[in-house]
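Next up: a single chain in structure tokens, the form predicted in complex with a further copy of the same chain.
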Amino acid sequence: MGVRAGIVVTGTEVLTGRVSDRNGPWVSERLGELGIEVSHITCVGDRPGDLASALRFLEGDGVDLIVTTGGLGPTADDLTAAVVGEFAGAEMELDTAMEAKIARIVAEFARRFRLDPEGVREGTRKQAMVPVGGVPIDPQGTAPGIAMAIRDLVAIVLPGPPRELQGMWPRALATTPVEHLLTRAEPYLSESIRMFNLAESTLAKTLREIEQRVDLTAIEVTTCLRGGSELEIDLRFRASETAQAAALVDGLRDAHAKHIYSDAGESIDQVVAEGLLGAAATIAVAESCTGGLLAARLTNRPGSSRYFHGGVVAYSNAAKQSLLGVPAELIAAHGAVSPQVAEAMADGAIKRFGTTIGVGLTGVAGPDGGSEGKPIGYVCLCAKDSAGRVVARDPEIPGARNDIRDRSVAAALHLVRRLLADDGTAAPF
């Protein structure tokens, strides 16, 4: 007897599909990880009439939790509260301690941004507004959650701004008629596998010879592709499956190590980024298809100055010649895309950075330019460190420019990994 929940993730720009919605999948997830199994989540607009009947369709469908997320402002459209506190039969009532507590935190912003006191006040009052039986849960912007047992569920009410909803959901489980449900939930442990480069249909057959020796019935194996080259296999079991659980790892280590970079669910991003930690290297990239991401996507974590010198962008040949240093015959003999320009684009980045690794990469990503030896998605990568090690491929990347320009950053990503283990298990490209 498991915990079943629904999600009702409330506001107009997510219904009408101009502004993607955050929230359920976020909650989802928690939620996946406490035991508790999502049946539904379910987008409405601003409409109270549509928020309340699919609360009664939860309720029907015998859903133990309902979560729902936005519609908690100040203004007279945020209905939720009171949406809620109807399908509870709870009458509204002012909160007083909470709305001290929120014209605390608005007086500052309402201050600079001069705004009309009485328009404050009265938003105050109506986001302090609590049904009788309800737990109110302290905002991290200016609006509270609920919490509340209503006949035979609980229903937990959060605001809309992922960043609000994020910070209150720890509050929002230690509310006694959450913590009281949660004893019923069982948490899943979980798994995360990453590989690089292998096809779904090598990895189906893997698991049909893994599932001869052990029974995986019980355990939740889910596999995502993401952007074309990087399999996840994500694994959630309940503790009674644990050594069923390990017995899968072990088989997918066995047949596919060399394709395995991440065991713990780290990203590539992370795993270079500590590559390059552990080994005490700098890199410096130079791009010419991908145009800036690959700098891009090695400076989004928070310290890569540490091994991160620079990038250069050399889009023309004149800029691969002055800035990079390669020569205009090695251009003019294979053509801006060849290996022979990616290497020497890998030595440039090394030369002018004064780093341990370069990366050069140089491709055709279209839509215009494809030829028939080199043709949209042809892309020349390679990685070199300064004792003149090389790990070079030109794969032929499907998809249209932007998916081209991505696979190529990642693909260059697993050119950084492999120069850098060198232990014989790296990845086949």
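Got the form predicted in complex with a further copy of the same chain; could you also share the form predicted on its own?
So it's only the chain below, everything else dropped.
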């Protein structure tokens, strides 16, 4: 099975939900990049017995690597190093060189805040205690880590603050016990495909059909539905399964080419940004029910000022008329939520900001305001360029208010992608 690992996240604040765990997923992703299979991510409170139980469980499960996060500070409840030492059957000893390093780090802080010198010395000494046989890892903050060979496994002990843990990660990998373990790991290869507006059941059927002619046993296929309309398909495999992975990717392309918007794992935000830059296009938006969420997505990336010129949030009919030039008679004839008004809003965005592309978005986000002809979730979207080319849709989007708003923004981004591609094959919603 190659090299397997378990991760133990310590901290009562994480266990109770007051703080979200950012370390477990981050460490798991880094280990996966190294070819190490993560079998468990376990969260325990600041209780020595629970941490010791987690360590024993993972050893009994046969993992080759245990990574712990948290519990390395100067306070009484920071007990991870001692518990790992007891688990290893090793006495704790003072690493005087590490004690001196920590002392230098905290000296200025202690002087500035007039901390009790004896308390600082005790905290420094506590953090510099290392199990006999452990390799200290220089701190990013004040808490050093530990790498240690323990019977048939290796343990990496790291602090809880994500900034410190991530900064220390390369140093942990460079320690002798971990370097030796990594020689046994075979890195994974990966492929990522992103699809829009394809049902999970349809994808599952396609995967079953491909599996009838291609052996996918050794390929890890992960599918994730995001935002109600975007499917992420991630493949992870060893070099020996490259041919099977390629056959799987080809099968997905053959079956669902019109739904694929990325075969390299890019988000729709990245695809649209690169498309705008590649076409030397500029864009402006006119939003009603999404209240500026589309503008936020378009400007979330550094450098977005090269293509994004501005946006208008026009909730009221009067705002649509005065800010975007939507004719009052058009609203009277078709209603504020209509394909005709969405296109007029796109025209208004182009004219007001002098861009090559405009997007109009108006809809009924709910929970009130729906009608028989225009129910909650009915949204009108239009992406149009200054040459008059239009890609427009008016779907009924399911979900609660926030779901409808978020999914409307995603749908609008995909319309921009279609307009930039100019292939005329936009799949219906």
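The shown structure was predicted, so the numbers you read here are calculated from the model rather than taken from an experiment. Think of the rigid core as the biggest set of C-alphas that the two forms share within 1.5 Å after superposition. Numbering follows the first chain given and starts at 1.
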* residue 70: with the rigid core matched between these two forms, does its Cα shift 2 Å or more? -> yes
* Is there a C-alpha shift of 2 Å or more at residue 151 between these two forms once the rigid core is superposed? -> yes
